[in-house]
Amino acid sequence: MGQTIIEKIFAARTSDPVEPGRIIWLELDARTARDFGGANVVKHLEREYADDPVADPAKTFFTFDCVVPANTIPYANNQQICRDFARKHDVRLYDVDMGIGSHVVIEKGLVVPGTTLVGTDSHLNILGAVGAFGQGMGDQDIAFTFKTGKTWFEVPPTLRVTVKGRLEPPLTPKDLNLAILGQIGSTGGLGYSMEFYGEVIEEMGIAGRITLASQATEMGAVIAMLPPNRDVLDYCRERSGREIEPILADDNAEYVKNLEIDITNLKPMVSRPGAPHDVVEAGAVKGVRVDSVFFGSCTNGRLEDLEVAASILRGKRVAPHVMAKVVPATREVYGDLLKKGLLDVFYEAGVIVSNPGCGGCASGQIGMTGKGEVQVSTSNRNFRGKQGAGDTYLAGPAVAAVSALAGEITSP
C-alpha cells in the first residue's frame, strides 16, 4: 500500500515503522518556543538539562509574536528570560518586531516541503501550506526537543479533501475555509491529517494555502497537508537557497474517508460568535451593527489578504462609529505595506496600522472587543473570551472591509 503526504515525510524521519495509530520517534528538522510558553521552555531546561540543554542550536529557535512588544512587566521578564537563554546557547531568536513565527519561519526559508518543526503555537500545523510537518505541543515537550532534537508522536490516518469549483472575485481562500468548515465542523478532521486537492488548491498561492491551513486547528484536524505547487517550491528554494524536491501521496496511498467539497455556488461566509464553525452566508446576518472591525492573524494578515482590504477601502473612509485596525503578520508584510502604498491607503480610509505580530488573537493586543462590543474580524478563532467580553464574527478581508465602511456586517 503507497503512503499519504504525512507518512511519507514521517518515514523519512524515523526508523520505526510508520502506519496509522503507531506511535514513532520522530527526527526534528527545527524546534521553536515562542513569547507566550518560551519562558516555561527555559525553566524545564535549566531544571532538567542544565548541563547541555540545547542539542543542535542552527535548529532551534525563538518567535515573539503573541505580546509584543510587552505590554506588562511580566511578560517582559518571559521574553527576557527567554533572550538571556539564547545569547547563552546561541540560539536565534527573532524577536518582538518580527511577527507571527509560524509565518516568519517560512519567510526565513527554516521550513520547506518535507520537513518537520514543533513549538509553543497551536497553530503550527499552519506549515501544512507548504507541505511540511507542524505541530504545537506544550512546554515541557518542547524542552524535550531542545534537548534532543526529537519528538514522540502518533502517526495520524489521513482524510482526502477534493474541492470543486473556483474562487471568484470577490470571493477570497478565508470564504472556503469557513464553507468547509460549516461544512464538517469543529470534529469533522478530529485526529486526522487531511489532504486537500483540486483546481482551487493547485491554483493557490502561499498567502491562501495559509488562510487555509491555518483552521485545521479548528476543524479538530492533526495538520491540512496542501500538495505544493510550483510557486511554492520556487519561494521556499529562494527563501532556503537549496533545492526542494516536493513530498507527494502515492496514487494508492490509503485514505481513512475521501470528501468532496463543491463551492460552485459558494457565497461570502461568516462565522457566528462562539463557535467557530458556526458558519452562515454573510447575508444571513446582514444588517448587524459592528463597532470595530480586525484586519489580521496568521490566517489572514499577509500582504495578499490586506491587498484585498485596501482595494475595497481606497477612496473611502471607514463608517464613523467603526473603529478599524490593521496587523500585518510580518514585518516583511508591514514593509510590503509601506512600499507599495497600502499604509497611506489605510490611514486615509481611517485604520488604525500596528506593528507585526499576532495582533487580537492574543490577550491585551489591538484587537480585544469589550463587553457588548460586535467585530468582525479576520482571525481563526471566535471562542467567547477568546478576542475580549465582545462578541466577534470571522470573515474573510473583503466581507471585513465592506461591513466596516457600511457599519454593519454586510456581503460584498
Given for the second form:
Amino acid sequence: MGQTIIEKIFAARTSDPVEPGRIIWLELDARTARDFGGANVVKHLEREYADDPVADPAKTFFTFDCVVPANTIPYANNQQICRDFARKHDVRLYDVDMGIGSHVVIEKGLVVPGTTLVGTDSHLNILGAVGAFGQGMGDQDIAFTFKTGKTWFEVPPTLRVTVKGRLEPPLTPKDLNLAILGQIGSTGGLGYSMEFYGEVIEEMGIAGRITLASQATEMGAVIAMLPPNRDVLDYCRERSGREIEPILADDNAEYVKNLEIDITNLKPMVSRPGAPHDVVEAGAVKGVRVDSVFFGSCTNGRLEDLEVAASILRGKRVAPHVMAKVVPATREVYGDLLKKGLLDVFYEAGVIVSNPGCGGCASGQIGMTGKGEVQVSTSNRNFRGKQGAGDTYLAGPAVAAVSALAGEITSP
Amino acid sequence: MNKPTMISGRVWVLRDSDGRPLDDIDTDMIYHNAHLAITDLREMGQYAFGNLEGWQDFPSRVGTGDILIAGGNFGSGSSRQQAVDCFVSLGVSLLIAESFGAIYRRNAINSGFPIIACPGILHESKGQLVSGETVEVDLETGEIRKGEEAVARARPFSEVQMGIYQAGDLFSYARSHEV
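Mind pulling up the form predicted together with its partner chain next to the form predicted alone we just looked at?
Next comes the full complex, this chain leading.
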C-alpha cells in the first residue's frame, strides 16, 4: 500500500511500522524552543539531566519571538535563562531581533522538504508549507527532544483536500484559508494530517503556502502538508545549501477522507470575533466600524502579504480614527520593506511599523484591544480575550487594508 | 502499576450559563497569555479559567481530587504547558472531554496527568452529568459510571499513555523503557 506525505517522512525516521493510529518513536532533524516555554524547557532539562549535554547542539535552537525585546522583568529573566543555557551548551540562539521562529527556520534553511522539526510554538506545523513535518509541543516534550533528539508520535490519518478554482486579485491565500476553515470548522481536521492539491496550490509561492499551512491548527489538524513545487525546492536548496529530494505522496496512498473545496465563486472572507471558523463574506459585515487594524503574524507577515497591503495604502492615509500597525514576520522581511521603500508607504499612510516578531498575537507586544474596540487582524486566532477585551475580525491583507482606509469593514 | 487506574471524584461539568456544554475552549481561556512568564507549577492554579466567562472563580471552588468534564476540542490553540499544569496545580484528578486539541493531549499525557477522551459525553449522553455529582472512571476500559449506572464509555488509555502515567512523566518513562 502507498503512503501519504507524512507517512513517508515518518517512515524514513523511525524503525517502527508507520500506520495511522500507531505510536512511533520519531527521529527529529531539529528542535527549537522560543521565549514562551523556553525557560520551562531549560528548567526541565536541569532538573532531569543536570548539566548533561543536549543530544546534538547543531540540531538544537532557541528562537525568541514572543516578547521581543522583553518588556517585563519575568520575561527578561526567562530569556536570559535560555541565553545562559545556549551559551553553556553551544546551542544557537536567534535572539529578539530575528522574528518569528517558524519563519526563521525556513529562511535559514534549518528546515527543508521532508525533514522534521518540533518546538514550543503551536503554529510550527507551518512547516507543512515547505513539505516538512513541524509540530508545536509543550515544554516537557521539547525538553525531552533537546536531550534525546526524538519524540513519540501517533501517526495521524491523512485527509486529502482538493481545491478547485483559482485565486485572482483581490483574493489572497488568506481568503482560501478562511473559506476552508469556515467550511470544515474547528474540528474538521481534528487529529488529521491534511494534504492540499489543486492548481491553485501548485501555483502558490512560499508566502501563500505559509498562510494556508498556518491555520491547520485552527482546523484542529496535526498539520497541513503542501507538496513542494519548483519554487519551494529552489528556495530551500538555496537557503540550506543542500540537495533536496521532495517527499511526495504515492499514487496509491490511502486517505481517510477526500474533500473537495470549490472556490470558483469565492469572495473576500472574514472570520467574526470569538472563533476563527466563524467565517462569512466580508461583504456580510460591511460597514462595521473599525478602530484598529493589524498586519502581520505567522499567517500574514511575509513580504508578499505586506506588499498587498502597501499596494492598497500607497499614496493614501488610513481613516483618522483608525490605528493601524504592521509587524513584519522576520528581520529579513523588515529589511525587504526598507529596501523596497514600503516602510515609507506605511509611514505616509499613518501606519505604525514595529520590529519583527509575534506582536499582534502574543502578550500585547504591539498593544492590546480595549473593551468595545473593533480590530481587523491578519493573524490567525481571534478567541475572546486573546488580544485584549475588544472584538477581533480575522481577514487577509487586502480586506484589512481597504477597511483601514475606509474606517469600517469593507470588501475589496 | 502503582497509580490508580480507577479514579472517582466530584465532577465539574463545563457548561455556559444556559447549561450548554462548552466546546472549543482554547488555551487562552484556560490559562491566559498574560501569565506565561510563570514557571512554578504551584503558582499556576490560581489562573485556571481566568479568561473563561462564568468560570473565573473555578480555582477557589475546585477541590483536590475533583474531575473536570468538557466538550469538544478542549485545549485547542497554543502549546503552553501551563494550560495543563494549572489543573495539576489545583489537584484536579482527571480531565474528561469529548475531544482534545492535539498538542494539549500530548502535554497532559507527557506530564502524567490523566486525561481521557469520551466522544458524546456531554452532547449525546443519556444520563445528563451535572456538576457536583460523583463519577467513577476506569482508565483501562474507559468505562464511566455514576453509582451503578454506566453513563458513557471513553477511549481507554493507549499503551504509551498508561506507561507514562504509571512512570510519572515522560522523563521517568523514557529512563525505565530505554527509548
